[in-house]
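This document opens with one chain alone, in structure tokens, the form predicted alone.
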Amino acid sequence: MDPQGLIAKTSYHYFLLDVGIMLLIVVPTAALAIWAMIRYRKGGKGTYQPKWAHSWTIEAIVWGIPLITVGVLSYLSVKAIYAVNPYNPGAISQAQKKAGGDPLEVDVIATDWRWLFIYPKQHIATTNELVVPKGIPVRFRLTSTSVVNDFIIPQLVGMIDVMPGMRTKQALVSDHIGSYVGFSADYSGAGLSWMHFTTKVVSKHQFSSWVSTIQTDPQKLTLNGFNRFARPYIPVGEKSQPKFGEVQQGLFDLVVNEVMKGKTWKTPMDMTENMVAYLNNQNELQKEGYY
């Protein structure tokens, strides 16, 4: 309930409008029901009118108010859908016209159980860390390597499914510098509890400096490297995750195609039976160059 992004604020705005309109119906109706029960109870002050049969005034109120309410809610719902539609959010389009220039493009790949963020134009990638500049629209393409996940940053943008072998879209823009939590909101296996990431909104200058720093990282990510990265990995107790100073061009599309062809990164059957042993083995693999 503390939106810091344009999409989150727009969703919150329409949510409050819907709740407010419904309260205009619920509160008077509840009050009238209580008033009627008190007034017309045995011993109450109500007058019994045995010949009363019909009232056009009551008919107009009973049918007119609900029809008007449904009409208003329908109008607001259509406006809200077009404003926050992940594939072409009107709110983001307006922000793009205001900001000028091109949006920041980020490709998101959900693995078991990490988030890989690829910046295709900057040729860099980060793990479990999303950094975006303040006031610049960000457009995401998202996919998964195994099962369905849900991508969500509650204070910035709502939930969108991330599915294997498919591509979904999302967008956000934030005018508030800060750090926000993002995570998977769909059960995806043993490592789901740790499948969260940090979203940092920084100034344009800080973002440029951050990109330059990441570009100096010696690690490169190719499709072969990604096949190692995408092995089931539980980021328990990790203070930092891999960053890649160079990323193979078109890696996002290559991963989608590989998954569509049936590529899988299987979870060991004994993982949950002996998690400590799996984590120790995971650490050893990292020392050997696995991500």
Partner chain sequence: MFVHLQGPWSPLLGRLSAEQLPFLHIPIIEYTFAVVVLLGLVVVGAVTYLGKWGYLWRGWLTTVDHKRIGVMYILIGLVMLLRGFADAFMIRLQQAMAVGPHSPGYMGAIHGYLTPFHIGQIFAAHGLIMVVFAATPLLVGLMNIIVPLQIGARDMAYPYLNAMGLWLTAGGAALVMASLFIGNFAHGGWYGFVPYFELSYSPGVGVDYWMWAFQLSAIGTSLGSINLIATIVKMRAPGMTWMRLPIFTWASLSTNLIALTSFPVLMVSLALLGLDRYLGTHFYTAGMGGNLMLYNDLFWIWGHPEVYFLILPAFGIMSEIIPTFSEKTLFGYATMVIASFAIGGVSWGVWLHHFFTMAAAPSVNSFYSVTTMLVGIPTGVKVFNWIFTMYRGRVRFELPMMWALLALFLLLVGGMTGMMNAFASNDYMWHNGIFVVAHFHMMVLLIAASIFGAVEYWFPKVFGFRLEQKWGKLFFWFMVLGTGFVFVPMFILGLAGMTRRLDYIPYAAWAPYMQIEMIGIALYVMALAFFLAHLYVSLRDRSKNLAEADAWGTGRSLEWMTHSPVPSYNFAITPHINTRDEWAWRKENGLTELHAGEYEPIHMPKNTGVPLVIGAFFFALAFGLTWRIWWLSLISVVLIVLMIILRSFQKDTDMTIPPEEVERTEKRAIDTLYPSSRADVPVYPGGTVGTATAYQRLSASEDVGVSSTGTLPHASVDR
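Positions refer to the first chain, counted from 1. Take the two forms, find the largest set of C-alpha atoms that superpose within 1.5 Å, and that set is the rigid core. In this text, all values refer to a predicted model and were calculated from it rather than measured experimentally. First, how it differs from the form predicted in complex with the partner chain.
- For the two-part rigid motion between these two forms, residue 107 is not grouped with residue 70, each C-alpha going to the part with the better superposition fit.
- After fitting the larger rigid piece on its C-alpha atoms, the remaining smaller piece is found rotated by 18 degrees between these two forms.
Taking the form predicted alone as the starting point, write out the structure of the form predicted in complex with the partner chain.
Below: the lone chain, stripped of partners and molecules.
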């Protein structure tokens, strides 16, 4: 836990509060249990009252302590949920006001088993690499082609499900320049463990120069090309993944629609029983331009 962004920091703040209050209750309870075990062990000093089994005072305390604790925690929890709600994070809106201008929009499509990041305003797309400018709020729309994934960058923002045929949202603001890892957290099949991406937080200036470099990339991404791109592929190793200098307008919505209409990218049976052979085959296919 090393929060580097606004949302992660907010979560962390409430996390500390929550744990603190819990420890305040749990530690004394454990101590009480140990004390009772020692004090009232057989042959110990404790008085023995076999019939003593009821006391209104103790009953009141016994119900009262959990009741108050849960009350306080519930209040905090609701507050926290609203603070980091991915659809309208109050914190992000405030950061937006401060930063001025427009937020950066990024469309995220999870395939089996890669992440495609589309920058609709900039008409570019990258694979397994997310680059965002420091201090500027980033708003994501997310969907998946095949199965459910979970999008998370632990140091910047918590998990949000990425579901096929549906669109979810997420937002983040980063505080420091640096490189952070993002994952898919929900089980999505054989390539899950390799389905991570790097998040680079760069300065505003660096960001715009990065955008123009990508824009010069000759590769274009259309829906047809995407259908090829989305075939099951395990991105083992740190090989650089495709970047696209031009992206078909509205590709994100087109993909959501295709999936809603029933398009699937089937998993071939027994594709990974022999991983090494499978990957050799995959490399061959890649050379032939299959993906």
